[in-house]
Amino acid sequence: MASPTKRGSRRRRTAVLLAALALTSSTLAACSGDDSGKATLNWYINPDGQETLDGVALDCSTDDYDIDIQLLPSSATDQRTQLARRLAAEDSSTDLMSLDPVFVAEFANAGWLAEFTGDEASKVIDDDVLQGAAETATWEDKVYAAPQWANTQVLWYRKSLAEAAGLDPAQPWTWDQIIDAASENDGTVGVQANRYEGYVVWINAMILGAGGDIISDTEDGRDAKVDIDSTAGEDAARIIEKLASSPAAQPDLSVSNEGTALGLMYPKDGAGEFLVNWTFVYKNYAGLVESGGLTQEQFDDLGWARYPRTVENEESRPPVGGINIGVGAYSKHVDWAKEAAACVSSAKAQGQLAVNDGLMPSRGSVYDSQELTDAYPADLLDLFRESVDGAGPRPQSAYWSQVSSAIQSVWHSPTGVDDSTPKRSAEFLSDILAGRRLL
């Protein structure tokens, strides 16, 4: 019987022959092209819209080359660690890849990521890209990607559970009203909370909205300043130890996610929810209507408004995502793929995005167009318009991945955090910076 270090060993031998089969293989499929000799460019997108992406990569395709579709996992953890395998390994046929924006700080600073310059950066983001979205796309005074759609989170509510609790739907809302007013209403909170990026999203948004930050200063990368342990982090775990212990805390609240919170809006038994989640609800739920899951009479009472507030006197700091469109810094064919960039973060594809999927533009002035205009309320639109404007980002950081994963460490399970879990995030998220801990 061989030592478990030997067939350790041999694995990693197999699997590192493996992957540098399938490297090989996409490469030359890359590189062949078609019978004609076209180049083919890849496109490694995440599965949202990917029929609609389909007819984008078709539509931007030319004489030159075809923009061939490449299935990403579904979540951004997976993205960000399937990509990341390929291009540190100089991998020349990812030519066009989807990002997750928190993504690109740490993909440029690896050089990873071709840079737009010139007329190229200013055609991916010219004055008709919305701010928020804007500042995802570039690292250190950079353009390393094109915005495509910039999903934003609000709150979406039960009209009826909000009257019920005697919530004035004129006046902003905070995380306790809501809490409270789903407690003593017979309703919930939805929220998400399983340990993965959803999770640092929504502490993320809280800790901004009270005027505070996770890190700063992050362009001195592991020298980051950590900042967790603040008034703002006491007021994020506050809230998140106040939903856990009370009646509004959904069954499944420490794996929840964007989906599972989806079908509370409209229990069998109970009043509903409030819901903070990304911009395709009102598609998904939409849908449902006329697929027969829900009534016209439910779905009109179906509320939204800005994301909740952390505390009383300050701002919310809505989350703000999204895809940009990075190209490969190893591709054969740089000059083709942004070209191709540009065209499939056109505002003619954000518009398809937007009405097919429930994925908002980057791009104000798709916000105006007759399309989308007659696909939404006019007060969701200047809402989701408004909300990606005065979005909170993540910290650009070109050690975001190992800064999340530390965060998850500490504040999941959500049950478990009280108000010690800042200072003891900051410690941890300090040694891990430093070097002197292991995730």
Contents of the next structure:
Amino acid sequence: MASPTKRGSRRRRTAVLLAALALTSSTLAACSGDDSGKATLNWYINPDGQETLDGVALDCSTDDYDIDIQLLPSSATDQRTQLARRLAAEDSSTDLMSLDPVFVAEFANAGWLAEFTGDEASKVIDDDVLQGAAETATWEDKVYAAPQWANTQVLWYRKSLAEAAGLDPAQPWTWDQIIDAASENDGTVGVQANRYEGYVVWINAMILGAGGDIISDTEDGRDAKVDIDSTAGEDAARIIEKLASSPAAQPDLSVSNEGTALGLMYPKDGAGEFLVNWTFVYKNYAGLVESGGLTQEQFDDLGWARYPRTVENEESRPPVGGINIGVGAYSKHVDWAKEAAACVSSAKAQGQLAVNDGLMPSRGSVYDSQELTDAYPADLLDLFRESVDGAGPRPQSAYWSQVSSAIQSVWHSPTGVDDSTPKRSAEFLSDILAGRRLL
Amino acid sequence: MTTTVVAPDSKADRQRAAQMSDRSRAEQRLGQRLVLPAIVVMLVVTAFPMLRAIYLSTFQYSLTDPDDRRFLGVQNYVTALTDSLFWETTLNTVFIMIVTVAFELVIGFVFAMVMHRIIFARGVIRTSILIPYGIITVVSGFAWQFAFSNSNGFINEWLPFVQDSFNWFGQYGSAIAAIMVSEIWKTTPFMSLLLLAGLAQVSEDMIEAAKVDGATWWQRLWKVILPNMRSAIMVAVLFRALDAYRIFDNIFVMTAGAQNTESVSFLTYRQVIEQFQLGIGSALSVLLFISVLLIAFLIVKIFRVDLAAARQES
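Form predicted in complex with its partner chain structure, per the form predicted on its own context:
Below is the whole assembly, all chains and molecules, this chain first.
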């Protein structure tokens, strides 16, 4: 017979064991998710406007599902890579994703995106969606994404610099004019010329602005027509060459990106800059006034104009970016995810993103809303809207990544660009698409 | 107790094996059964991806255009081996490998000597020397990128012959130099650790004897210490050379391959991960694997070290 002491210790052991079991089972229950059986839709977002998107996700959650936000890396290339890895593995937990518009064609062609059909399609792309943004959400005439916000580039500049150079704000400016103006007045020209997608955005905008394009007939995949070796391509190369060899070039030209050129608007020495950059710039400098980094007087000297023209007589075609919401083809809740995509890209959500984070709407009606007209100068809002509407998207192709890298490979560094660049670039691009060369 | 069974390689050994007792045979069979799961795991983890890569390398296959998949045979290898980019990146990688390993060998040896001979604050000094190796390569890449940056870095300020606005990542020479500095800083401690182990094995009696015979410090170094460390030096050079040949992180962080600073690993990454070109990317990874084997073979040949002798096997 066991002694009382032994019995006591055995009881204690049993109690500890039971407590441990209870704890483990409750922990496991907590890990397994919601007891109510409510579905969770994972929405992979890029880090822009995260706080606002948290609120949007909450607003768009319903009795059937909760939208859970997952964060993607900050660079567009890394976002694409991470999403592609999941989708290539047929991940069923990727329900919604914030996609850079240029990836829509690739992802749709790979079969990774669920198509919006019938009513669903007309809900996410209706007449209210601006032309430039709507074009980015389709592939082979089918709708694969819901435009959530539309980014565009405009020309930001110091009014004092433009005035000193004698540029007339009422007239559209060309690249030649701003490079000359900056060179002659101790200013600089800020562009994105690192070896990355941003550089291709610049090249593409200049080529479109001269009436050409990089490639056409992109539905033919590898057999797309390569058009970059053209007068338009030569115009773009000439401008890059001119900027790179002028005093207006910034010291870090070959590694410049959207962030590096911001500081040179208000340098310690010099007259400031002409900067082509996305819409976030306004909120960025406005924020600096609030935090004491800029004076109100300096901020008042900030001007904006339509993207510079490549050639004098041709309207510029500003770059378009932003975010489209795609629905994962392998999601367990495709219908709910499409419903959620329509909700997170609604006019209300777009208004919040614009006011809070400077991410401009892809819907025209939002530009007229009171909250937006209170938050931005009227002429700037008009400029953004006009810019998205008249934007020139990058070519949509299942091989865009290769096309883009092939352009970067030949056109980088900007200091090496000359009049032979478009021809070399066209030959290389043709070889790459045909699988004859390495990238 | 289990005995280690060495594969018979001579007639006498084979005869001995034939005369093995039942118990020995049973132990051998048990040993084989015990290692079997490890072999299976190895095959699944290592052999399967390699075979899969070889299989995929025979296709033209883009993830974003699955309908376009075509069998090409060895065409991807021909494309890679006849492309100047492949040879440029290979040359660049070999250049990085030779320069970094050479610097690391010299600096690492100095560090090893310091760690070996130091009398005071031994622990602190050894730890300080080893700290860079404990830092993740990507982090060290970022740290050096910031250091070399012309907007917020300190290198331009420190170097009197460099202008403050000088962009280190703007051209090949300076960009590759920055990458190599980062690589050398990060991995020299590893080299010094391996060399320290070698240094500890050199008999003090031999050094003393040389000293008594009147050998100078240099003579002792060249005639006594280094020849006795040959195996350790070979292992250090082999490990670092193979590691350096696969250099990726620093380049990824510091230049993303711009200014022709790409390595073979980076080229492979670009094809597979960035471009989703599984066919040509797999061909490149197979070629990378073969080059690594080749380098290992060459280094072992150059040092003429009998590894069996180094392990004190007969």
